[in-house]
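To begin, one chain is listed below as structure tokens, in the form predicted on its own.
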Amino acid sequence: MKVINLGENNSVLNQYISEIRDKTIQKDNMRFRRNLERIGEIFAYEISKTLEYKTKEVETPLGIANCNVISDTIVLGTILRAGLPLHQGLLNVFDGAQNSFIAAYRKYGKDNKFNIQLEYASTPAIERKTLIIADTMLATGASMVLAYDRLIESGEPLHVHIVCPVACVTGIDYLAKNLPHKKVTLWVGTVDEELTNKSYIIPGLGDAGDLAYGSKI
């Protein structure tokens, strides 16, 4: 697995990056959304530079131009509801692309140990396609992989490309373990050390499906 961290080069990405952590900010639902959204659409213009493109004719009101576009078939799979801002700045971007969409949460027992519960999945084939799987944070990575697993029962892809801007080392690591094909591309904005006793990323930003759509019972 490649892991790429767009978060070491200065660009407005660090921007966005800082604004969802702020918790001032973070109080603005909207502004959070999109963040996210922006931050999905620098991710994407990434991607794009990795993807195989074809001389299409174009024809134009005075003319045939000859122009480079996009070959690969995309689908874009998002992890429920976290990933909805940050699925939404990929799709403006890759506007051609089909979708997927994965239902996964933590259930808690004692101890503050919890299993990833995984009740819903719709996507479309993945055979020989481009899968870019996006969610707002990487914590323990276990929700990730169940993702990945998931969704290429409906083929092999021709690349996976992972898009968590916020991870942390744990998740990294347990991406690494789990998934170490080299077709897997793991895309990060920052990363943080450390996770408390209950799996929440320190500093992180807190509950991202809360801070974009309000909280849950």
Second form
Protein chains: 4
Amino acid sequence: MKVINLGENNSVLNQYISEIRDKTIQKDNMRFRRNLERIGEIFAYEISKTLEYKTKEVETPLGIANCNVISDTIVLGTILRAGLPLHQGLLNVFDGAQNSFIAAYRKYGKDNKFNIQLEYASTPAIERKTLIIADTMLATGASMVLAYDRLIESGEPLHVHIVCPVACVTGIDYLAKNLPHKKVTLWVGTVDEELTNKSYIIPGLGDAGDLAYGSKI
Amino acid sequence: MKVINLGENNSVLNQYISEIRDKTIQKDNMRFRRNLERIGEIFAYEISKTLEYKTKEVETPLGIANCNVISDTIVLGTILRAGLPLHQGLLNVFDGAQNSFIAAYRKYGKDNKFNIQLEYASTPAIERKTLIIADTMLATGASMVLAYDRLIESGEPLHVHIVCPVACVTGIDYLAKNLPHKKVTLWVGTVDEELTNKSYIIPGLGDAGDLAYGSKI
Amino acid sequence: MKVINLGENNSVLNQYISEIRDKTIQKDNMRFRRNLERIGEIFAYEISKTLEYKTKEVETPLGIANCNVISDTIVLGTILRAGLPLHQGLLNVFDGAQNSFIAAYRKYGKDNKFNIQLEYASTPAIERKTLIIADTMLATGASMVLAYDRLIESGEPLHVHIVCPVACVTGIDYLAKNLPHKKVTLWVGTVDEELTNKSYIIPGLGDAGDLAYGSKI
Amino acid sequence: MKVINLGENNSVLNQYISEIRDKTIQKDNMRFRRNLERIGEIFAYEISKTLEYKTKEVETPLGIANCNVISDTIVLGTILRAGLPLHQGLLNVFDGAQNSFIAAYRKYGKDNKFNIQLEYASTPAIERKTLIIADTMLATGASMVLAYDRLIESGEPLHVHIVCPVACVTGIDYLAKNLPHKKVTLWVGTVDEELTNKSYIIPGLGDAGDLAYGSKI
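Same protein, different state: after the form predicted on its own, show the form predicted together with a further copy of the same chain.
Everything in the complex follows now, all chains and molecules, and the chain you saw is the first one.
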């Protein structure tokens, strides 16, 4: 698994990450969602540099232009609900993509420990396509691995890109161990060092789902 | 249950409904999703006329203005995946709303018959709030009644608005029978007469989820 | 001239107007522009109820639907620069409209008095079309009358809709006197009583252009 | 003057450029504008990699994060009307930027020759700021040089970025000759070889203003 940290070199991405982290700016949940959408757009654009292109003759009102267009079939997968604004950003860029939605949740048992349960999955066939799976945060990595395993059940993709703007070391290690294939690239925007015993990233940003969509029962 | 058909009087809503129905225009799924988003914005605006408002003193750079602002707490519920672009439109209007996501699917048995299964539900408490549940189409009405029942488990809302731009008579009747409370308003944009034996609305528009997000396996 | 005040009956429009007026919320100029855009969308939708429609047979994947679509040719005119976010909202709704851009500015002479100067105008022919001219504020009304006169030079429109979310009595009276034609409708969201001697509306919201785009020299 | 051609290495930018060039896809002017907006977002993001950043302590709900945020003051200038959708894309990325609007037009004399006339300019002070001037096409380069000269009247910017997604050799040469300063970077997406005797780029895309906003008289 290749890891690319887009935040290492400065761009407006770092500005947006500072805003989604910021306790005060978080109070405006329209801006919080909008920032995740813009972050998704940036990752989509950077991923687009790695895709395959073919040349096409395009007829303009005044002549013929040779243009390069994407030849990959793209599937945008996301983990509900926190991944939705990010997914919106990816879809803004790849407007003709197919889409997968996965719902996972933390099922708490005794001692406040939890397992990730997969609930809902809606997906096209993945075989020979470029799969991009997005979730706002990469904490333990457990839900991402579950989502990955579920999505590739229907066949082997050409390449898998995993997009997690706010990641932590634990999650990256977990993915490296559990997704050891060569054709996986993990894209992150920042790498935080710690995970609380409730599996929240520190400093992180809190609960991305709650900040985008309100708390749930 | 009160039924309001916004399409009865002409507005740009009817233009958008003509576009989402149109086989040729449907090929552009960015426009398909955008039209559902705009349709969601229109329903949200019309629903906003029925909400409660309170007066607030607002300090402008040049004086004090008495403004009316919404006093209801709004929860926007949607049924995945077809309801998502519509939900985006509702959220564009009510940007500070809380949100519920419900996943339901058609589980086929023998003879091609199906039951609607509820899979995933993420919701805040609903008690004393204004609940708006949106799905693009109202076919049999079964998934909407399941979603409704699931969402109100946590308490009684002040009012429930159900938004289904493309509805059919069967579904409306089913809701009227199964949601007999006074505090439910069903908002539709067009009422089609028929339902196929596979429960597709005719003329309808086809499969809204596939048109927005690609077909699934 | 007919005057319609959409703010008289409560809707989410009043929420947005309270936000664009609010000194504190104004600090977020992305939200300020977004609110003007949403306000533009609401006015466009309400105006769409007054347009002409024709019935069209639309082929869906499952049948034929009779749909009503707009038959008017619409021209969206705006006054730069304060009108631009509002114009964006109108164009979001009427995406196939033609567009006019007018630039006017206040030319100050002695004693801090000013005349409105028309600088730039880019416009299609208006003859037999529905013209919608938008500007965020209606203060003295002088620039709106200049814009109106300039746009109708090329022919008589079927109807003219003037959209000014924040208006004052002086401006409305000036328009009524200078645009006495039957086919003009003025749409406002709030009517403020006063105008300062520098022609700022009180309580108003300050300078809409500066709040959207930053101050200018 | 440094020239950067973002289209040389494949990315989704090339897909968008193929779409704005395409006679058939151009019929959907909502998509045409949206593509220009997305193109503007891509250029803004790439330009953001060249800006100055400063570190800021940000308080998250769970800790303190050191984040890098932009320290430049950005002014987004555009040439009306063709540059507006592109400007919208730049503003989507740099939402707190200040803005300049310039209107220029081709004034035709005898023999179908024309001069570019500057009409309207609304701009903040530019001194010590980062100025980004955007126009969809760079044909002769005359209007861009006029806009540049007008905008820097009020002081010397730190750096000037000129964004012209569809450029031709003639225009690039003209800018290189007339903007010989070291602190100017020209960003293009494609370089076309020819210019007609009416100064249209071949193969180009036709008239960007007409395609976005309808033809004008």
